[in-house]
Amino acid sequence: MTTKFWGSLCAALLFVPAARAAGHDEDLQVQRAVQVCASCHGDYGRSADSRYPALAGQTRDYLIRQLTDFREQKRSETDVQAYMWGISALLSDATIAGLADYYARQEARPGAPVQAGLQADGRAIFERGLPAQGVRACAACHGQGAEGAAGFPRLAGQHADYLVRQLKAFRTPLRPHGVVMKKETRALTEAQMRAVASYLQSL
């Protein structure tokens, strides 16, 4: 990451103008943080790059947990450490909550078409699970439309490649707060991961 980028990032997140006296500084911090997030996650959180998850329409509680985990260096996938650890270290609890509110109210990105066979196989796993392998239906926690519920994330419309990477990460110590997912992913083959991720991308 370049020195220029870090300089812009710090300026965006730490600079507080005279609006402090009017009580607007936290709103401004959130607005500046959103601008920084957009460089990877896209405008309004509708990421067009599968390296970065779409944030638009994500559940508030889930976003708060993930940003807090990054700030506390509890989420440690090697592909995000250099970015998310540094960025989240500058976020206060109030700014994290403001970011979660912002992205939760954005319209989610539309689903993208996928191979019909993968979509059908993935839908079966999502809706019914794989009882013979001890895998529960994904819909039981994530909602019938994969819209997310409580602390469980929205998966509908998310990049399939990103979802597969996360399913693999749950098998490792890199995502410590995925206790439920660690058990579920242990029994999935990579082909089954790809199928359910493809179905979710299509929603």
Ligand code: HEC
Given for the second form:
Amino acid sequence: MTTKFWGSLCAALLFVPAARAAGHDEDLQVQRAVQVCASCHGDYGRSADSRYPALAGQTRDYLIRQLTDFREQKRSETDVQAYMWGISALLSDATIAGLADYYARQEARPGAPVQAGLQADGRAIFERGLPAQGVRACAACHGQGAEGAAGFPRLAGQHADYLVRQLKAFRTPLRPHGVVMKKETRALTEAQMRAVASYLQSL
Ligand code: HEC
Ligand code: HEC
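Having seen the form predicted alone, could you give me the form predicted in complex with the ligand?
Below, the chain from earlier opens the complete complex, with every other chain and molecule after it.
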């Protein structure tokens, strides 16, 4: 499956008519790459499958950092190695910036609703943290509505399963930039992770 997508991305990026102006070529490369990304991340980055994170409405700076981290093989969860290393190796800095602009502009779709009790517990963690466990309020960095800003990713509407996987990955050396959340990810129990992730999905 990966090989197939990889092949179509190569074709999409390499087939650019030589005579066009540089800026136009860049737009074309981004448009073609987006079609390949859509096969997993969904049209407009509104992923409907929790294996693939939603990209719509994600912040530009965060997207650039992730795609660069993939290309440099610094972010290295198993699925990222399998799905994102090969693709990102083909992206120039300019195409990465173009892709980040594109996804940052797309309107996020609201996430699937979750069980009410879980949502309330999660909201409390998100807004106030768990001072006794040394967990800071997530909202302090990710924004009141989890909309994100610059290098702090949008979490609102993201698949809960994906969010839980990331909170676990931050405990390992697989996502070195997640070190800013060391205290949060060390102290949260599995149930607390699930609650906060469910709340975020419901936004
Ligand atoms: C074959 C499927 C596939 C394709 C095609 C694909 N991705 Fe991904 N992508 C994934 C998977 C799987 C993950 C995350 C895996 C995990 O960590 O759970 C991911 C993660 C990401 C992330 C990290 C999101 C976050 O919230 O941190 C970004 C950004 C991303 N992809 C961008 C892209 C872009 C841009 C393209 C097109 C150039 C693309 N992907 C093509 C499967 C794919
Ligand atoms: C001190 C600031 C800070 C606090 C507090 C914080 N985060 Fe983060 N968080 C970040 C940064 C910065 C990143 C991006 C890391 C990277 O670039 O890989 C991030 C990334 C994430 C991601 C990965 C998103 C993705 O798309 O892959 C999740 C999930 C997350 N945070 C959840 C939380 C939760 C839940 C809390 C509260 C319990 C929290 N964060 C508290 C700064 C913070």
